[in-house]
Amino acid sequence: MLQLKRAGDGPVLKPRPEVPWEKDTVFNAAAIHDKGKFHLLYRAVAHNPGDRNRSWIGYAWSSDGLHFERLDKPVLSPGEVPEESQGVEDPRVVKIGRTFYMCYTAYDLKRTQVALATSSDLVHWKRQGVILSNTVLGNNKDASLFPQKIGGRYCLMHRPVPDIYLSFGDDLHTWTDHTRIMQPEFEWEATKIGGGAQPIQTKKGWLLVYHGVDKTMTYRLGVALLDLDDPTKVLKRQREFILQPELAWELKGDVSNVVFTCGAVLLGKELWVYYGCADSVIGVAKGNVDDFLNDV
């Protein structure tokens, strides 16, 4: 059974009071390991007058995965297109070929829609627009591409409440074959579930670290395994959660009782899961992935 243990002495990223766009909270970071470094694309919120709790996306990098440097300016800002007037939220990043693809939530106070941006360096991003609108399955979020085509087609994970879906497309804007692959099953995820970290390829299947919300609105993390050739097939789903809010900065914050991931890194057998703590700071927890995969 996989259980995550927290790494370090506290959060790996906190808000910077002197930086206007991230002075109050940082959380829900995409994570990817590339060219020997850990990279985070994180959501930041500033409670500024007139901003109405808008969200930005910032960029941080690290050699050891625990101590991060970061840019002073956001890499993606709200308000540049109408669909993102209220924020750019909860990024998830994969690399296909030489290009990084970032799915994120475009929010305009009324709609949450899946948007996409691309980059060659994780700093300079080009918007590709909304790729899955609220007209398809209603308000949608918690989206990530798979890091490679499957059967010659792109595969997109997303979450129309309360279940996790996959969709497939020949390009990045037209999606078909919408398939529900997981729905709430256990008590700790009774209210809703959603995609967490980007799907990670292992020899035994696609590893999916996801979140579940119980009837008290406490957010926990769980783990599942999808078939490599047909990810609509769930090969295994651990009944027990792998992380729950326990520490002070996970139990109390902008949204209390929350651990929520948008990104993880697999180095050998060691799984590093970066997670938002109470929508206020970012932590990291580790586990041996074989504790989950060995009996598959």
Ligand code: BMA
Given for the second form:
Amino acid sequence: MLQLKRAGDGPVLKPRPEVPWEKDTVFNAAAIHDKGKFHLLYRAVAHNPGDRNRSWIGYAWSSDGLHFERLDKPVLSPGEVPEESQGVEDPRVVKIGRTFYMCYTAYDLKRTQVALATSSDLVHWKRQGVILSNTVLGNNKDASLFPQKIGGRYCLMHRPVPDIYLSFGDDLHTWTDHTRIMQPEFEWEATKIGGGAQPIQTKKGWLLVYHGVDKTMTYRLGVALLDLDDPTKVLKRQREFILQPELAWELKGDVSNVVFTCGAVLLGKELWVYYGCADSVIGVAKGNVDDFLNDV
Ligand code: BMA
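For comparison with the form predicted on its own, would you give the structure of this protein in the form predicted together with the ligand?
Below, the chain from earlier opens the complete complex, with every other chain and molecule after it.
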């Protein structure tokens, strides 16, 4: 059974009071390991008068995965297009070829839609627009591309409430074969589930760290394995969650009782899961993937 253990002696990223757009909270970060470094694209909220919880996306990097440097300016800001008037939220990043693809939630107070931006350096991002609108399956979020094409097509994970879906596309704008792959099953995910970290390739399948929300709105993390060639097939799903809110800053914050991931890194057997704590700070917890994959 896989259980994550917290690494470091506290949050790895906290808000910077002197930086206007991230002065109150940082959370829900995409994570990717590239060219020997850990990279985070994280969500930040500033409770400035008039901002009403608007979200920005910032960029941080680290050699050891625990101590991060970051830019002073956000890499993506709300309000540049109408669909994002109220925020750019919960990024998830994969690299296909030489390009980084960031799916994020475009929020305009009425709709949450899946948007995409691309980059060659993780700093400069080019908006590709909304790629899965609310007209397809209703409000949608928690999206990530798979880090490679499958059967010659792009594969997109997303979450129209309350289930996790996959869709397929020849390009990044037209999605077909919408397939529900996971529904809430266990008590700790009774209200809804959603994609968490970007799907991570292992020899045994695509590893999916996802979140589950119980009846009391506590967010926990779980793990599943999808077939490499046909990821609509769930090969295994662990009954027990792998992380739940326990520390002071996970139990209390902007939204209390939340651990929520948008990104993980697999180094050898060691899985590093970056997670937002109570929508306020970012932590990291690790586990050995063999604890989950051994009997597959
Ligand atoms: C979800 C998402 C996350 C957030 C979580 C808990 O719906 O919007 O960004 O961390 O709620 O507030």
